Every structure is written in C-alpha cells, then in structure tokens.
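What follows is one chain in structure tokens, specifically the form predicted on its own.
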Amino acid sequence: MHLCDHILRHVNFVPEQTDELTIYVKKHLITMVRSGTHKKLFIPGPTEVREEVLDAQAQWMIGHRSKEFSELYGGIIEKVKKFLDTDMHTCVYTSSGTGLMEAAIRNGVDKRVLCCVNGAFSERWAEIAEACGKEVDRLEFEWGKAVKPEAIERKLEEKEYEAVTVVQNETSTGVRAKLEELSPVVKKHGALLLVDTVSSLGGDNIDVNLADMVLTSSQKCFALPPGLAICTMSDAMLEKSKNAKDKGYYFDLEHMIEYTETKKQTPETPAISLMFALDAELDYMLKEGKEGRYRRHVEMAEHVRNWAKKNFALFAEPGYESVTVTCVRNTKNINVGELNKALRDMTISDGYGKIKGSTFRIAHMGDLTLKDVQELTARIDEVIS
C-alpha cells in the first residue's frame, strides 16, 4: 500500500472526491520527498530526468510474461524503430551499456576483431574484447583526435577481422565519429561495424542502419534512469550470433530476438517500471521528432563551446566536436569539486581517464534545454568571477 493510501485512511473526504484527493496527495508526498535534494545534472551520465518520467515508473506491476506487458514491450519496439526510422532488429535488455559491448563481441566474434581506441570508453571496448578471450588489435588515435576512415582501410587492407569496433560519441573526450565516412570503409572488406552510441543516440542524427549493431543507455540522451541498454543489428549480425561460439546464456542475441519478435517479451525477468518510463519518453522524443531533437542537441553543443572557447579551450579535434557533451581544457585549473559545491543546485563533470583535472566536461544530453546551458554558463561565470 502507497504512503498516500495510509493518510487518505486517516483524512476525511467525500467518497466522489476519491481519486481527485489520491491525486492530489499523491503528487503533494512525490514533492515533499524529492525537495532539496535534487541538482540539475550537466554530466555525461545519468543525465536529467523530467518529473513525468520518475512518476511513470511508479505504476502497479504486471507480469512479464501477460498480455500487457507484451503491448507495453512490443509499442516500445515499434517506437524506438520509428524515432530511429529503421526496420532492424531491435531489443530493450535490463543492462548497462557495458553489457551491450560484451554481448556484440561475444556474439559479434569468434576470432580476431579491431578496436579502435580514441579514449576511455573506445579503450574499455578492446579490453572487454580480451577478457572474452578474442584476438584484439588496437587501432589507437590520440584522445582528442577521431577516428578516420583511412586509418582503418590500411589496416583491414594489413588482416581479415571478423568486426570493428567504434566508439561513435567517445564519452571522455567529447570527440564524435562520422559514421557515413566509417561504415563503408569496413563493409568493403567484409567486416561487421560495432558502434557504440551510449552517449549520443537520441541526441545526435545517427543513421543506425550504417551498422551491423549499434547500442545506447538508457541514463544519456533517452533521458532515464540508469539500467536499461537498447540496441539494433542487422540480419548479418544475427546470422553471426546463430553461429557464435562462447556467446554466453544472458547476453544470447539471437535469443532475444526471437523472444522479441516472437512473443514481444524477452528471455528474462525486465525492469519493468524502467519500461514503463521508456514508454512514456518515447512518446515525448516522437512528439519532438528525431531532427527536432538532433537541432536542440546542436543548440546546445554551439552555445557551451562558445563560451568554453571564451573561457578556456577545446579539447576536440575541430569538426569532430561532440553534439551532447563538451570537453573542456581546463586552462585556469580550476577545481571541478569546489566548482561544483559553488554551483549548489547545479553540477558538471571531471576529466575522466587520463585526462582528469587537465580537462572538465559539460552534458548537454537528453531533455535538457538551450535555457539549461545557458543558466549553467552563466553561473559558472559569476562563480569564477
């Protein structure tokens, strides 16, 4: 029973003002609890998420293995295919992205596959690769530097891989991969393309049937909480996982698939109140549109590199800047923790890897708005100031 439920014991009302007091008292508990407590993320993850969202997770649970949970998760996979406008296969695992990586490779590869590693995040893909026992070549850039296409031509041209790996929004570095200049470099040798886009999809215009998988996070620019990850293949990925050795039992694609294309549910217990939250954000990012999106995401990305061009300085190669967060030089050192407890209802991100403290980073991911950044930028300035 709800906490609401307990005081409308106890409060007197009239039987036909019933729901209308449940709503009421209801809404009046969810402030009270979340009051003073929360601050406005600008950091790369888990990003902002609206109040009708939070409430959309707090619905009675179901089954998942009835009717209504099949409608809820097979609407979910209509939808995520028509913002994303694709007819690949599509799935909705209770996992973090990481999860994704390991099941793209464990069901992506057999044998050899090529990482190419611009920063943390690209780097942590290789390194799941190896604990899965894979032969992995790197294909290394400098942070701050893209991945280029040439680059992978030599060396698909040097070996056969099986797949290549792409981070396509490197997280720690706010470099972003052009996949339109990747994916036919390694559809000519043969290879499948991997792409990562944990922090970018649903922010960026990203045209997911460039690749054999493409993967994402619920806690970036889907605007949830943390646990859910999604993902896309193409029919030559799901040929690959029929055949895959070692693929495991939780992270089985072609397990998935069919339990999602066949009877709209998936192989093991969801997080269904995070389903319930995606379903409602899907409605919100249709009603909004994928370019309408991509638009406000660019909004934001120019007006914080800008003001960090201003201020500091870019840490992104020029043109490959990120379009949902900023990675900034720290060119006055300043500290990121004594920033932050200045900002009080507001917080940004450290440096990750081995660029932390040399660099910051701003988000501008999600449901957040040109307003948001603007408000962030301008309290940052009366800070330092």
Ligand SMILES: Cc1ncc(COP(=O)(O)O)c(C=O)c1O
The other form holds:
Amino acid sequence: MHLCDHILRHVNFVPEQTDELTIYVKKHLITMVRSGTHKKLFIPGPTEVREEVLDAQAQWMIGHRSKEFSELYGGIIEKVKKFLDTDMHTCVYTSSGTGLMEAAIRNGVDKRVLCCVNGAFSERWAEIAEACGKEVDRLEFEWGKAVKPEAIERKLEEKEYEAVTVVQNETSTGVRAKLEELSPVVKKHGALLLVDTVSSLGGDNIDVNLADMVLTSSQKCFALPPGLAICTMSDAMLEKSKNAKDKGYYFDLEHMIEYTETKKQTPETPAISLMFALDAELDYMLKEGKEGRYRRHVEMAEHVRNWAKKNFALFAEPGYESVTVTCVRNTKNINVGELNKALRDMTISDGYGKIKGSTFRIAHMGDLTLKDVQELTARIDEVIS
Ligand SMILES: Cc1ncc(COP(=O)(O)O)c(C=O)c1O
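To complete the pair, please output the form predicted in complex with this ligand; the form predicted on its own was given just before.
In what comes next, the whole complex appears, and the chain from above leads the way.
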C-alpha cells in the first residue's frame, strides 16, 4: 500500500474514496512525501520531472492490445509529429536512447558507416557500430570542437558510405552541431544521415526533416523519467530497414513502424506508465511550442554561459555552444562532489569521459526555468565564495 494511504487511514480518511476533500488531501500528502527527498537535478539527464507527470504514471494499467492503448499511443505519435512539425515515420520504443543508436546502425547500415566523433557519446556510436560488425571509419574532431560539413564532404568524396552518424548535442562537451549545414552535404552523396539528439530534442530547435533518423531519450529535454526512446525516420531509412540483413528482432524498425502505423500499437509490451507520462508531457510541450521551448532554453543557456565566463571558462567552440547543457572548464579546480554536498537540494554534474577532471557540466534542459538556473548559480556563488 502507498505510504500516503497509510497516513490517510491513520487520520480516518478512506483513501479509495473519490470525494474532492480526500483527493485534495491525498494530493498534498503525496507532494509532502516527495518533497522530503527532492534534489533538483541540473544534470544532463535524468532531469526534473513535473509533479503532474509523476502523477500521470500512477494510473491503473490498460492492456497493450486494447482500444484504449491504441488511442493513447496513436495520440502520442500524432502529438510528437505535431510538436516536431513533421510527417516522418515516428515511433516510441521502450528502451533508453542507446537502444535506438544501435537500431539506427542495424537498420541503416549493411557494410560501412562514417561516424563523426567529437566527444564521448559520438565515440560510443562508433563503438556500437563496431560491436554490430560494421566497417567503421571515424571522422575525428578535437573534443570541444563542432562537426563541420567540409570535413564530412572530404570523407564522402574519398569513399562510399551508406550512412553518416552525428551527435547533434555532444553532452560530454556541450557542443552543438548545425544540422542545416551538414544535411545537404550528406544528402548530396546519397548517404543516410543518422542523428542523435538524445540531450537536445524538445529543447533545441531541431528540424527533424533534415535527417533520415533522429533519435532521443525520454529523460532529457522531454522531462520524463528514463525508459522511453523516440525517433523519426525518412522513407529512405525505412526502405533501407526493409532490406537490412542483420537488423535483429526487437529493433526491427520496419516492423515497429508497421505496427505503429497500422495498429497504433507496439510489437512488444511497452512501458505503459511511461506512455501515460509522455502523453501528459506532450500536452504541456504543445502548449509551449517548439519555438517557445527553444527560447526558454536559449535564455537559460545564456545565463549559465555568462556566469561560467565570469567565473570559469567555457569548453565549447564559440558559436557552437549547446543550448541544453553547458560544459565548464574547471579553472578553479573546485571539487564537484563537495560542491554538490554543499548545494544540498540541487545537483550539478561532473565532467564526462576523458575531460571528467578538468570540466563540470550544468544542464538546463526539459522543464527547468530561468529562475531555476538563476537560483542555482547564485547558490554556487555563495558556496565557492
Ligand atoms: C548525446 C547522448 N547520446 C546518447 C546517450 C545515451 O542515452 P541513454 O542513456 O538514454 O541510453 C546519452 C546519455 O546521456 C547522450 O547524452
């Protein structure tokens, strides 16, 4: 039994009752129980989840082959497409984003892929491709620098590749790629453009129509708990998936899209509670709109960057700074673990990968606000002064 139900019984309420007073008291009790353990997350995922979304998960189960589920999932797909302003094939997997990184390779590449590497997550994609037995060429950029179209063009002129992988928002370095510059080059050479937007879709202003596959995870700019991965796909990607030799079973994208588009269901049992949460969050995201969310993210990013420039230094190449996560050069050698202890109910993130010791990261993604990040930087100032 839920802790709140115990408390309610103790004070002579019947938790199952649905009168307004009981619901009111129960809601406030839940908030009180939650707030006791709440640390506001300024880490690049999982990020803050709004209470309404937490509540949305706590609904009674429905069957995944029921009409109700088809309505729920069909509605989610329509809302995602509307938010992203796309007609691309769209689906939601019960997996983390890494699952879809592997799916992109298995369905989009038979033999050879070019992986643009400028940080830990883009390197992970190259490793995934190798683990899937593909021939992988890395196009390396110094960490902190952005993926550039001229370099891709040179590689595509040298050799034929079926696909090019790009991480649009390198979470390890806080560097953003300009898809509008990369997409024409990849298209000109007839390769598929596979894009990881795990830490940016829903925050940054991304045109998914520029790529053959765009994938993300639920726990970042969609501000949901972890466990879902969302992607859009072009007809060309789907065609490639139809004939892919080694696509496996769970991540057979052709099969997933067929189920999604004909039955409005997923081939396997999905995380239904998370689907309830996604549905609720999408209503909120649609109200704010893609542009509105982008503007809010830019405001938060500018505040954090200005603060970082005043007190430390930025890691990202100028002009390519992420709008969802700022990677800060730790020029004062602060101990991030100690800082987090002193921050008490707020948490920032250490550096990642080979720049772990020399950087730290502040995420400003999802449903966080300018006020939240202003409070955070003021608190850090207090602690480090
Ligand atoms: C850019 C990027 N790609 C991929 C991943 C992996 O995503 P997941 O943890 O959802 O598998 C992450 C996680 O932080 C990420 O930031």
